[in-house]
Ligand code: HEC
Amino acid sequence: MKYCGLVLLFALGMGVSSAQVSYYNDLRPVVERSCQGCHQPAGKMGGLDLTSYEAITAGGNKGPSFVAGAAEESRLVTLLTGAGEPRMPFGQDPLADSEIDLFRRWVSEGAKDDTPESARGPQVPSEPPTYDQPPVLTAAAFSPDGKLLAVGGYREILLHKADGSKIETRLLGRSDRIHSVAFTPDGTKLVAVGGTPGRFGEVQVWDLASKTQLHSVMATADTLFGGALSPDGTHVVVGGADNRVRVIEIATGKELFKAGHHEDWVLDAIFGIDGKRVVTVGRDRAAKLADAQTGAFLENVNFLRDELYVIARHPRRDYVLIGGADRVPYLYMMDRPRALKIADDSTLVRKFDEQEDAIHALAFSQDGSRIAVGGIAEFVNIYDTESGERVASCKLPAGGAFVLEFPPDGRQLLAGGFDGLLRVFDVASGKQVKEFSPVPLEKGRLRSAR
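Please render the chain's structure by itself; use the form predicted together with the named molecule.
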C-alpha cells in the first residue's frame, strides 16, 4: 500500500508539472512574434525589454511587469486582456484568448524561468558592455556621407563621429563578435555580420533613424563571415564555417539561397558591380564566382595557391583583389572571356609585393586608385592600383591589421586590429595622424587587472 501511495503521488506530481506553462517553450515564442518588435534593448517602448526572462523581470517605466502569483496585478497580463491601458500588442489585434491565458497562467504559477542553459548565450545584453581593454578589431565602415564610423565591439556596434571625437550610439546585439559592418548606400540601414564562435552565426539589420534592430537572422552553429552589400543595398552576401555561401534580403531578412560550392570555410565575399554575381573566398584556396540570385556556381576566378582570407572589389570595375596565407595580393578580373571551370592565371591583372606575413585585410580607395594591404605583418602597405608601385607604408605599433578602410575622401586610411585601437594614417606619407579606442574604457582599470 505504501508503495502504491507513493507511485500515485509521483504520477500526480508529474501530471501537474507537465501542465504548467513554460516560459521558454510556451511564452517566449509568442513574445518573439508579437512583442519584441517594440520591446527590445535597442528600442524599449514603455522602457520595457521583453527579449529575456531577466529583462521581463526588470520591468518597464511603470515598474515590474508582473507580480509572481498575482496575474490580475501584473501589467504583463492586464495590458493583454484590456483590463489595463493601453492594450498590448499596441495598436494591433489582441492576442488569441488561448495565448493571453498562457501569460495569465504563467504568472499565476509563479512566473518561473525555465530557459535552458544552452539557450542563454544568444541573448541581447540589457546594458552596454564595459571594457578594460578594447576587443580585437574586426569590423569598421564609414557611412556613405562620411559622417559616421561604425565599429564592431563585443556584443555591440558603436557608431562614432567619423573623426573619432564622440560615440553617438551603441547598438546592442546577440553576437559576441562582429566580423563586418556595412551601411546601405542610402545611409538608412546598417548590416552587421558575425556570431558567437561555436554557438551561432548572425546577420543583424539595423534601422539607423530609430536605432532599432529590424532583423536578426541566425544561421549555422558558428560565426558568419563576409558581409558585403549588393551595390543597390538590397542584399548581403555571407560565408560560413559550414562551407556555405548565403545571400540574404535586407528588407525582409529572408535567405535567398544557401550554396555549397566551396569545400572549406568561406571567409569573405563580395558582389560584382551589377549586383548579379558574387565572388567568395575561403580556406579551400578558391575565389568562386556564382549567380547572386540562385547561388549557381559559374567559374573559378583564380589559380589555386593557398588559403584565402579576404577579398575586395574595385569600386568601378569587376576586378577583385584577393589575399591570404601566401602573403601576395592578387588582382584578378572577375570574369573570364570564355568560361573555364579549370582555374588558371589568364585573368590575373597584377600581383603586388609579397607581404611580411599572411594577409587579413584589403581595401580599395573609393576612386579605385589605391589599395591597402594588411594582416599579421607590422606594416600596412599602400599601392598604386594601376602601376602596382608601393606609395606608402604605415607602421602599426602593436602589429596586425584586420580592418582597413579608406574614408570617402581617400586621403587617409583607417586601420584596426589586434590591439583594438583605431589608427588613422596619411595616405601620401604613411604617417600616423591619430589613434583612439573605439570603445569606452573603464577608468582606473589597468590591463593587468583582467
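Follow the form predicted together with the named molecule with the form predicted alone, if you could.
Only one chain is given; partner chains and other molecules are left out.
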C-alpha cells in the first residue's frame, strides 16, 4: 500500500493523468479552434471534414484519419507531429506538444466517441411542432397527379389534399427551413431542400408509400437553395451560400459534383429539358449554364444587371425565366447561335413588365402558356408567355409571394409567402377563390378559410 501511494504521488507530481482522453471534452475544442477553418463541409481541404466524429472517422482523399489503437500509423497524428507533410494546421503555428499528446493518447486508447446524445448534430423532432401563427412560406409543390400538395413548415413537410381541405401526413425532419419541395415524376418520392442558417444545408429524400426518409444529405455548413429535379427524377440540383452548385443522386444520396462557377450565393437552379445541362442563378447577377454530369461551365445565359433570386424553365422548351432585384422578368433561350462565354442579351426572347418590387417567385403553367410573377409587391401578375401581355393580377393582402405553383390543370394559381397563408386564385380573372393556413394552428389562433 505504501508503494502504491508513492507511485500515485509521483504520477500526480509529474502531471500524468490516468483518465482516458475525451473526444468531446479534450479534442473537439482544439479541432474547432485550429482545424475546422479548412476542414468543414463548405471547404474540405484534402477531402477531409473535421466537424464531427463521424466525419473524422470517414477520413479524406488519402484514406482514414486514424487506425484505432495505433497512433503512430494514424495520419491524424503524423500530420500534427510533422511526420507527414505538410505539417498541420497548415499555415499556422503547430499545436502545443501537450495537445498533440492528447490526440496520440486518444487514438492509442481506441479513439472512442463520447459525444453526448444531446450534442449530436441536429435532431429530428419526436413530435410535430405546434404553431401560434403560420411560418413564412418558401416551398410548395403539387404531385404529378394533382392529388397532393406538399408544403414546407418548421422542421417538417406537410402533405395536404390538393384543395387544402385536409392534412394527410406530416414528415418530420432536421431542417428549420425548407426552401423547396419537389415530387419525382412517378410520384413515389419527395425531395426537399433547405437547412438551418449558419449550421447546415440538407437534402431530404422521402418515400411516400412508407412515409419514411430515405436520405438526409448534409452538404454544407449553411443552408441550401434551389432543389430542382432532373426530368427523369434521378438527380437534384441545389445551390448554396458557399457559392457552389451541387448535383446529388436521389437513389443513393451521393454528390455527383460540386462546381464553383458563381462568385456569390447560388439561390436557384433548374435542369434543361433533356437533363444534360443545368442553369443556376445567384447574387452575382449571372445565369450560368453548366454540364449536368461533370459540372463543367458552358456559358453565361444572360446580360448581367442585378442580383438574381429565382429561375423557372418552360415545360416544353429550353427557355428559362429569371427574376430578381431589378424587378423585370426575362425569358432567355438556353442556347445561342454560337458558344460565347460572355454575358449578353443575344438569347433574350422577351422581357416582361417591370414589377412593383423585387421578384422572388416565378412559375410556368404545365402547358407553358402562362407565367406567374411574384415577390415583395402586393400583386402577383399572370402573363401570356407568347405575347408577353398581362392577363390577370392577383392581390395578396399582406404582400410578399415566395411560392407560386400552378396545379396540373393550369386553371388556378397557388400563392404563399410572407404571412404564411396559402391563397388560390382563378387564373382567368385573378380573383381569390380560397385561403387557408397550411399548418395547424393552436385553438383560438386559426383564421377561417375562405
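Think of the rigid core as the biggest set of C-alphas that the two forms share within 1.5 Å after superposition. In this text, all values refer to a predicted model and were calculated from it rather than measured experimentally. Residue numbers count along the first chain shown, from 1.
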| property | result |
| --- | --- |
| Residue shift check between the two forms, rigid core fit, S74 Cα at least 2 Å | yes |
| Core-aligned C-alpha movement of T57 between the two forms, 2 Å or more | yes |
